[in-house]
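Just the one chain here, the form predicted on its own, laid out as structure tokens.
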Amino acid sequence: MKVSGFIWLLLWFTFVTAGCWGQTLRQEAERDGILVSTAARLPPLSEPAYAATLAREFNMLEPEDAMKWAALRPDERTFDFREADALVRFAVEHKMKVRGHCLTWGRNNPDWLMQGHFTSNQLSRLLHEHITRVMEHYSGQVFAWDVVNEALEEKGTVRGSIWYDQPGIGFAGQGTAHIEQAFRWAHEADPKALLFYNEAEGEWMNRKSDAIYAMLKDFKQRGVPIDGVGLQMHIPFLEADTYGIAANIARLAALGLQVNITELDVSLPLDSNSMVRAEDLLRQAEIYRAIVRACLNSSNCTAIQTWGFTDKYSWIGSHSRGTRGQALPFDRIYRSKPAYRAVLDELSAGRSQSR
């Protein structure tokens, strides 16, 4: 059944008058001490919409793309904070903390780094350099930080890239070391932060959650300075193994770590008119309130950040070529949708409750 303008209103007025009228997510997440966080966009805060949900419905927010490589680094000797700081800002004015992404990646880099042909040393120097910078300039701001995002294969064996062996900071060949190495200059850059490894495709238990859980088990025996671990959840084809994403959090909890979820969406199918199915609708919204519970239910589960909030800027259509999408709790123009109130439901019911 596809959602017609009708079978769309009724569903969405169902959802957004059951419950108390008034509650935000961000109203009943800090009732329970969590945080519930999203990726922002500085162009759309000139949109009245956009700014106005984003600091009713959230106590804390993550640059999508303004604190990468890419945004910060037009050249090599030049650090460029302008979009970054008007995100900060924007945090600050409305009682939002800040989490950093990210400090390391093989992936949107600018140009000059990746065509540079830096030597090894080199490089060593560029990656402790801009940890170091980008850490002090935000330091007092930013409270915790991916400081390595998706190093890791879907098997668990260290991905390549240019910080690890193309050519590397000189730990090519010597598995996460070069992970361990960031985490150490992200410490000594700003030791009040807390630090994350932020990874896909670990959310439950597989060969890649394995490969984290083993990296991360060695790191805390051996005090490297790590404080929590990401797990993205984008989830596709409605499909979820939510009794492993909690047995993976609690076994990543019994670490000692904060367990953040952090770029939460899930896809739907779209038709040939980008449509979707009223089914599909309620089914991703299970989908979300299965994957919040499984947070609630552990106490070192401290945030819960959807990867943008409003399918007018999801990056999901593009990704898919148009043959997905409407996968965040709000719609393009700011309709809350059946996720949504699933989430907003479990914040309610708080973390004593058990399933």
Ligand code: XIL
Second form
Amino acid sequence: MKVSGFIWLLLWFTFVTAGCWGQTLRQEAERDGILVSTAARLPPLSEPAYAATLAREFNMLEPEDAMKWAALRPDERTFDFREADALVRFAVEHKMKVRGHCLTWGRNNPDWLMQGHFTSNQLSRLLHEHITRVMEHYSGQVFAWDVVNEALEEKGTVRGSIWYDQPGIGFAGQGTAHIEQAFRWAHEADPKALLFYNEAEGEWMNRKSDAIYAMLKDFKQRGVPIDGVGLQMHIPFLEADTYGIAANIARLAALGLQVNITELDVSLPLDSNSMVRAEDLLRQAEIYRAIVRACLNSSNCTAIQTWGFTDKYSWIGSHSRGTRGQALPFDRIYRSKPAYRAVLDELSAGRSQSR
Ligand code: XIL
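To complete the pair, please output the form predicted in complex with this ligand; the form predicted on its own was given just before.
To see the whole picture, the full complex is given below, headed by that same chain.
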């Protein structure tokens, strides 16, 4: 048998056996109209196990890096959509939705932008053009966008960035006005797209989530076009205030906003051999379970997305300089972990289950 024949047989076997051994995350989520999603990378799509797991388990994907400025904008005049387009094609082929990430962020930007000494007028023109071109390119394919990512500090103040005050797009020192401007441009570019503000460390009740809430309350009162909030949910210390998460989602619901859990991972401490403790895998599963449950219990929580799905491809290793890892529901060889089982169980129980 030729190698490609063998690979297809393997793929077929994986799909068929997944069906026999039980439901997938995707099948369980679809019964309740929930989106179950993951960040995806292009290079590993050529790995049969990566592609098969992605298509089998998830009904949505979000390019992990391929829609950021650094990927889409090799220089000031060029838009390079090839990598992001390939991920969108995969999603379309497998009947998955696509969430876009992210149009405005102080990080993951190209050097020509960061070191270009642009004036505020020039930056305003560049950001407006970027939002318009990218959203028009993906109109009808990307149904929801993180329009602005991580624009607030932990203490709730506005974060310094090239878009805010370095030198900014013309609203330095004016609070959240530059964020509002990005949302207005995004709505003009694709009036049908759902527009999200995405943030880290504001998942439960704290100074940052209070500031997000205050900003969005103001936006809603003044008719700024915004549909929802992405709560990233990178959990670094095997602790999550899940009552606080539920309360936070509820107060955002009262503003008429959707919530998406956008970057869920629960990293574990690694020993000197890069191993984790068995009990930590179980604690990790319980955190996944409680977060999925908090979402399912809130009718405005419409998507649960992990930041990657296999420990083989996770940002946590480099982010923690090798001290933490194994944060995702599948291990490095695509075997499901207790965390996977916990998510599957909760999705099977569905929205109606109250715990
Ligand atoms: C990370 C990616 O996972 C890495 O591959 C990349 O090198 C850096 O960015 N918050 C976000 C994501 O909104 O875009 C970040 O993704 C992780 C933190």
